[in-house]
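A single chain comes next, written as structure tokens; it is the form predicted on its own.
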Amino acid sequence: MTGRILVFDSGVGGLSVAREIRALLPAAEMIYVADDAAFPYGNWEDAALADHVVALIGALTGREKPDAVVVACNTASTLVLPPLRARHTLPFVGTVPAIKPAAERTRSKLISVLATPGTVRRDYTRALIAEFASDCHVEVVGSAALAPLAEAHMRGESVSDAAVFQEIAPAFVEQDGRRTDMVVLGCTHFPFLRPQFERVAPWPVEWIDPAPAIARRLVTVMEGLNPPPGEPTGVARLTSGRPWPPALVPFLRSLGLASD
């Protein structure tokens, strides 16, 4: 399938979403845009924050004519995904927690979301708890730390285990002898850090990451389009609010993506 796809993101961490576009979308241009000029975003008051993604997305869709925008992050896509609709005849496709699927698929009914402090205090997402998981105990975690983490293990940076440990720490329950058993990754930074999120873990728990949802919901999305045919390019274009770091060009071409 063709089309054009603008994936948005406050940094690098909503490449866990642009692998799995690409692995579904093989065919179809990809521009990546990261906002890591204003990174992070979980340090921005709400108002300020939703004016400077609508107006920066107005932007970008009206110089990139995408068929759709994904905007592949929590904190964001929290804040800012009704006004973009109210604004944009163009499909968003969003990142939220994904609490329903954790909430289903849990049997100590002890999940957790591990996310920015943006995302966290969200009525958006206190809603999805009380929507999806209201016979949970579900304990939110905001980290302001985890995302920077990310970052810097993306660009071959060591992040030692014990500052991700003080992270995610709190995501670990106990009650009346059951355990949480669901962990959402509220944040698309996170998927990056699992393998050492796994390492120093208490106890396995099953991490929820929404990117291969995000990408089946682009599909379904691109398909209801039906967008003019065209060569398929399999393109990916990213550009940032700064120069990639020299670092993180061999990180882009693991994902098949290269860098401008």
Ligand code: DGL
Second form
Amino acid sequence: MTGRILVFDSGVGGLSVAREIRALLPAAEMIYVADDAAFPYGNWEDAALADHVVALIGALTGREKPDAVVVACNTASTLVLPPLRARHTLPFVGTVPAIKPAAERTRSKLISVLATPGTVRRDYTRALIAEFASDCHVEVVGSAALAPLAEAHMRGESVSDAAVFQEIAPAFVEQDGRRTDMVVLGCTHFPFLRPQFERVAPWPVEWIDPAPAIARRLVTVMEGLNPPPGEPTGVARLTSGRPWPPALVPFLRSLGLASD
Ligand code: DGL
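In place of the form predicted on its own, the structure of the form predicted together with D-glutamic acid is requested.
Expanding to the full complex; the earlier chain stays at the top.
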């Protein structure tokens, strides 16, 4: 499958989605944009963030002319997918907390959503819980610190177990002899901290990362494009306001990504 895909996040977290896209669509051209000048999005005020992201994606799509856009950011997707779809004819694939699969898989009926403060307070997230998990207790845990900690980790800095534990501990709930068994990774940065989450977790849980499902959704969208996208290039490039963390370079290479 060919075509040009614009993948967008506030920072490098969206690379957890980009690597899945790369695996399924190796011949497509991927342009990954990190809005680091505005990172982190988690604490932005909603209206200001919506205006900012809509304007930025408008400028990027005008310049890059992608066939599809992946908003690889829950904090942005839960806010701006409706206005983006209203303004543009090109397809947008969003990233929103994977509450439906968590509700389908839980046995204890205690699930948690670990995300940014912005994502957990969104009506969009509340609506997903009401629609798919009304028979569960859903603990929503907003952390402003974890996305920056994930970026620090990706820059090769050491991130203490204590700092991570403090952020994830509220996601572990015990109720009437039952325990949380599913934790939704509701921020695309978090899969990069998953080994540390697993190490410091009070008990084992299933960590749900929506990235593979997002990549599959993108494949379906690309297959449905009319006219079909152009020549295969397999090129991928990165755009960001600052140099890429050296610790990320081997990972970027493994994705075939070159920084501009
Ligand atoms: N990676 C983003 C998300 O999925 C947000 C991180 C941030 O900018 O706070 O929500």
